[in-house]
Every structure is written in structure tokens, then in C-alpha cells.
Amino acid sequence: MSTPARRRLMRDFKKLQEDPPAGVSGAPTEDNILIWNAVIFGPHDTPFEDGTFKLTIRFTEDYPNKPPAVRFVSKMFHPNVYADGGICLDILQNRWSPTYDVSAILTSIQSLLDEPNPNSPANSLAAQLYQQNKREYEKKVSAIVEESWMNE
């Protein structure tokens, strides 16, 4: 069944294995081309640097007018990312776009990780070390990096 949000899931695959951005890639799941399985990895010069996060992506039939869910499945520290994995970034929320794509998407979460906007958490212990104490704030961050590294 080939819908416009199918054909549209198959053209941001094609690019972004014809074209990946640095340190992030996603492919669909075998069996449903609505669920994507995605990896980040932590930007260089961060806290966040050598994890690997693995994320999912879930799309609708409206994608792409409506953005898909994308959800941590990597534990995650970090001010703008909830408990359960969820992600606060606008550009998921109110901020959408039809002209996002997959790779954009992605580039835009690995961004957010050394770019965090504390004033909008979803986690607000690591908002609150971000903003009062950067060590402590990234001695937790490391934690998650070197646990990034077990779960492979």
C-alpha cells in the first residue's frame, strides 16, 4: 500500500543513506516503514561525546504534515529529554514543518544535546545542574555516555 507518507518515508531514506549527516543515522524497521529505529551519536567537544543513543521514530499516516514521535531509547540525562525518553524540541512540537525531514529531525535532536534550552524542561534536575552546576551536570552526563556503551 503506497501512501504519500510512505512514498515520502522512502524518499528521506534514500537520502539519508545517500547523503547520512555527520553522527546520526535511522532506517526504517523491517516490517512497518511507519517505525524507524534511529542512533545519534554525541556530538564532539560535549559532555555528550563518544555515547551512542539509540532512539525510535514513529510516523503516521499524516507525516509528513504532522511530525512523527520520536522517543530515547538510550537511558538519557539531560534537560530537554523526560523520563520515559520523550523529547521537548520545538521543531517536534509547535515549530513542525512538512520541509523536515528525517535527517533534519535527527540533526536538530543531536544539536539539542550540547544545545540544551533549559528554561523549557522536561527533566528539571538536569535543567537545573545545566544551569547551576555544569560539573555535576556532566559528571551525569557521563554516566550515560559510558552506560550508551554497555547497551550496544
Second form
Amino acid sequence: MSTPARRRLMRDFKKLQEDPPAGVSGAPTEDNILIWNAVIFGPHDTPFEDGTFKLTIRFTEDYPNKPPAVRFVSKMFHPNVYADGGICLDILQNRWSPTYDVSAILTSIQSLLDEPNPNSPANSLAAQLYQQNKREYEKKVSAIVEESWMNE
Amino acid sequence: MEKSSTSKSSKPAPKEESLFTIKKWNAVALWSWDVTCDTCAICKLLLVDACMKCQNEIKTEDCVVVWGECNHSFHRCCIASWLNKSNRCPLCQREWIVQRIGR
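With the form predicted alone in hand, show me what the form predicted in complex with the partner chain looks like.
Entire complex below, previous chain first.
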């Protein structure tokens, strides 16, 4: 069945393949174009470097008028990521715009990794260490970077 | 065009004798569509074509383009369903006020 949301997602997928942004990738699951798997590579020169972080993106038929639900499947240690992998990012909530596409979503999350917003913490320990103890913060991040290679 | 005939040069030039004359002038004009963008930023299809929803429902004749006062343009159907959620332009976040509707 082809609906506007599904056709828009096919376009997003085509754009992602033809013009792939650096360090992110994503594709719809085989049997449901509304559910995507994605990978974000930790950006260079950040504590997240070399991490391969997996995510799921769940769209509804209201896309692009409503944002998808995005969550990390790989374990994450970040001030704006909840323990269940949910992401606190304004453009995925109240600052959503229907002009965003999958490529924009993934690159926004990628840049959030090294530019956390400690004012709206989703992980209070990560927010506290980020502000007060960078060395300990980076140690915790290294641990989840290593873990990201092991998850199936 | 070179301006050397009128600019003062350090070398003494003979008076009342221009260095060159224009024998031929080919004016070149550039044109572009009178829209800021040719693609609808919401459905990502060309504004000259119908939007995704209308192509689906084979109502391509009714699908028109609307310009906001911010000069951003979208298919009317695309912006209409967004305006149920917010009255801001999806591109610049300014309040959406219709400037004109057309094709």
C-alpha cells in the first residue's frame, strides 16, 4: 500500500543512498517501511570516536507532519539520552519541522553526541560528569564505545 | 568591461586618444523562476508537479502552490496539513501568512 508517508520515506531512502551524509547510515526494515534501522558512527576527535551506535526509527502515517520516535539500541552514555535509549532532542519534539528527512534526523543526532545540552538532562550522571569531571565522563563513554562493537 | 581607458595610469598616455574602442557588445541576461525553490520542502516533489498526496489520489489538477509572506512556497495540501499542528513556516519558523496562491 502506498501512502504519502510511505512514499516520502522511499524518497528519504533514495536521497540517503544517492547523497549519503558522512558517518551515518540507515535503511527501512525489509517488511515495514515505517520502521528503520540506522547506524551513527561516533564523530572523529570526540570521546565517541570509533563507536558504531545502532538506532531504530519508528514513523507513523502522519510523517512528515509528526516526528518519528528515535531510540538508541546500542547502549549510550550521554546527557541527553535516557536509559531506555530514548533521545531528548528538541527537533524530535517541539521543534520538529515537516521539512526534515531521515538524513537530517541522523546528522542532528550525530552532532548531538559531542554537543550535549546539559540543561535538559535525560541521564543525570552523564550530565553531572560532563560538567564536573570530564575525565570520568570520557572513561564512561569509552566503555560504551567498546560495547557498541560487540552488540549484534 | 575594462576600465583602463578612463582610469589614470602611471604611464603618460597620449591625450584624446582612447586605448581601445568597443566594437561589439554582447549583453547576457540571466533568468530564474520567480520562486525561492523549485521543490516543496515538505513532500520533496517539484512544485510544478502535484504533491505526493494528490498524485496518490489522482487529483493532480487541484494541487496548487502557496507562497507565505516569508516568501517560502509549498504545495497548498502539504502546508495545510502542517498548519493543523503549527502556524509557523516549516522553513523559517515565522508566522505563516499567505501571500499568494498560484501554480
